[in-house]
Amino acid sequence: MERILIKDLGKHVGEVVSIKGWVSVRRDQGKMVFFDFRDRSGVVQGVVLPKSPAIETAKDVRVESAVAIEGKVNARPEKNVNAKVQNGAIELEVTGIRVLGRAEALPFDISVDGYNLDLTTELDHRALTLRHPRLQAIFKVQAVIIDSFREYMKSQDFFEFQAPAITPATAEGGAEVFQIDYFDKRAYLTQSPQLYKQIVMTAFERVFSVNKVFRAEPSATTRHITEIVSLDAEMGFIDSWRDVRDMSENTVRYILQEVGKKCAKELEFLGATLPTMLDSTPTLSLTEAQEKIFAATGRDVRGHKDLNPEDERELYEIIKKETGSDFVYVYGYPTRQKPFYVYPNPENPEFNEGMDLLCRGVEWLSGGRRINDYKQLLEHLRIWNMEPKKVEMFLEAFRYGVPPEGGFALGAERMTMQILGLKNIREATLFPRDMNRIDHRLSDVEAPDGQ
């Protein structure tokens, strides 16, 4: 008998079916036994009642045991219905049970009512939480995230590429890096495909990646991890870094919606609110958001070179008092605080064409305009002390004729642990990597070989 997927059953009242799945309750009343089984579709109530032939499996079936069914599709009785829920007006009466994969007794419970266990267990059980329907619907709406990034580059004429993620040079010029062994010399796991993003651009002036990226910050905070999923953009023949900020924020703004119209379950489930993003985002120079601050607060950020977590705070509760807005951009950082190849403004030097976007109080997206001179690049190279041999295939793009440009970079887990208001970006992140973690707990994994 051909298989069902569960959300077509209804489709199928009356009718004698195959579906196949997991057992995700079991629940025994007397004589009957009643489960909800679940695929990727969906979940639907199936019960076995005192006569049917698969009695005597299901009294030895476990939670999370991959099983065959085959049964009825039945009409609940109106007074049963539940329109809430999926499947709400019909119940699977169970004939036949096939045990495709046999299930231990679980550790712990991860119903949906009975789950509870602190972000710690959750993550050195990855493996078998991942299957609650919690989990589940936080990575379906990151899912979502990442297509409706990809789809928006692609119906704006971006060409996607995939970056390496071994590089003979660090795009930041910053030591946190992961050195690694590359044979005989010396290489890093890439900080950002930014480089190699403007050089692609180069060719086909519109440029977009889907990228894991590493990040060695020795930092244990809710929102880093040192490897992350980087959705970058580039783009040439622009007027100013303003048509990169359009271009971000249309691309958030595609995004969140494409979020809201896919994932409306998944959010009502995890209790979320998009953001609200107003027609025109606020944007701030950085002296103007420190000033905003000072104004709002009495604490003094004036002169600081950058936004810490509090001022990121502090400045979205400003704005969204003011505005209504979740979102805010703040441009115009010191030139010397952001990467060599950031473009400093031509009528104040001391600061760059960069900016950020917050969201909620924690930035969401980096970029602005680029460099695109190739002499200029020569010299911001010297200022930050860095050596034009190791960037030396980046430099001969800009030997021939590169237009100006510029791009943007957001984090799809940051976005999504801001979307959902997770507490901790590792919530948002399938298998986790920091300082502690490598899918185990580093101090609880014994090093090979007694080392």
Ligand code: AMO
The other form holds:
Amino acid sequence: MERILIKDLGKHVGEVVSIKGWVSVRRDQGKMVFFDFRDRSGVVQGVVLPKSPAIETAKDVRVESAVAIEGKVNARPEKNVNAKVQNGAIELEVTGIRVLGRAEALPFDISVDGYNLDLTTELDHRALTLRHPRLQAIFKVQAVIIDSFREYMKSQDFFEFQAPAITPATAEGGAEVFQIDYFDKRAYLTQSPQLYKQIVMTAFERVFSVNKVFRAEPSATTRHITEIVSLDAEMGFIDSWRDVRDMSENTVRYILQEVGKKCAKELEFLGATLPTMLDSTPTLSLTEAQEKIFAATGRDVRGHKDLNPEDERELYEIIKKETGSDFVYVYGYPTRQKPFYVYPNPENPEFNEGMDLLCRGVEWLSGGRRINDYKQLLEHLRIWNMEPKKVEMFLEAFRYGVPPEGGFALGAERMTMQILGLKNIREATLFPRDMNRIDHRLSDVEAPDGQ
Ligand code: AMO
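I've shown you the form predicted on its own. Could you give me the structure of the form predicted in complex with aspartyl-adenosine-5'-monophosphate?
Below: every chain and molecule of the assembly, starting with the one above.
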């Protein structure tokens, strides 16, 4: 008999059907056994009656076994209809259970209601915990975030390119890179496709990439991981950094809209509310943001080179109260604190035309205008104490006619975390890497303490 997906069972009331999936729940009530079965499309309740040929197997089969089920789709009596759940108006009267993959006894409860694991156990046992609907919901939302980024970029005529992961140079400045042995040479895992996206932009005008980047962040925070999915964009022929701001804002707006449309069920299940984005997102210079923090809290961070996490949280609260926006752009950072390619404000070159977008108090996007003038780039390299020879390939593109340009990058895990209101970025990362974690249960390296 041809397999039917669980989501389509409602169209087969009165028929005998075949489904395949996993046993989510088994409730043995003595004479009868009740089940919840799930496949990639949803969940349905099944019942095995005392006279069913499947009753012996039903009493034996373990939760999480992979099974093939035959049964009749019955309409539930009126009093048992549950309009709030999928397939709440039907029930499968099971006549056959074939075990396709036997499950051992579970080390812990992963049922919807019984699941109660700390994050370390959850991550150590991803191979099993990923079957829980909460975790699946998180990664479905993440997949929609990444898809929507691609969709929007393509709709705006951006060309997708593949950025290298192994690089001989460090784009974002020195320290936080993983060095690797590359035959007899030194190389790094890429920190950012920054220099490559600028090069490729000089040929294709508008480009984007979805790629892994690696940061050897020596910090154990709830917002840092070492392997990140970076959503990068770069565009030529801009008039000012505000064009980049607007493109990034529209990209984020589209992503939120698609998550709202395609993940309503997941958002509800996770109790998440999409962040509010106004028609025009509040946009402040770093100096203005610091003034605001000082005025509202008395904490004087004026003149600091950047916002720290506490500043970001406070700024969020101020802006939320003033405007209702969950987002705020901050632009104009001290030029010398940022990479050499960031464009200095011509009227006040001490500050640059770089920007960050914060969502609910956490930075999730960076970008801005870049220097497109070859001579100015050389001058910056001199001031930054960098040898032009070491970025010759990058410079070459800029010797041959590059328009005013800029771009941005979003971290997919930070976006997932902030959209869903998760407390730790590791919850929003399928197999997170940090200072202590690289799937020790998949390696011959001994587990670090506490794992
Ligand atoms: P930046 O270094 O700010 O900018 O990174 C861009 C975005 O990537 C995410 N991100 C991280 N997420 C989790 N853990 C980390 N350790 C981490 N580091 C970065 C954040 C951040 O906003 N080349 C520039 C972008 C550009 O100017 O186009 C860059 O890489 O969401």
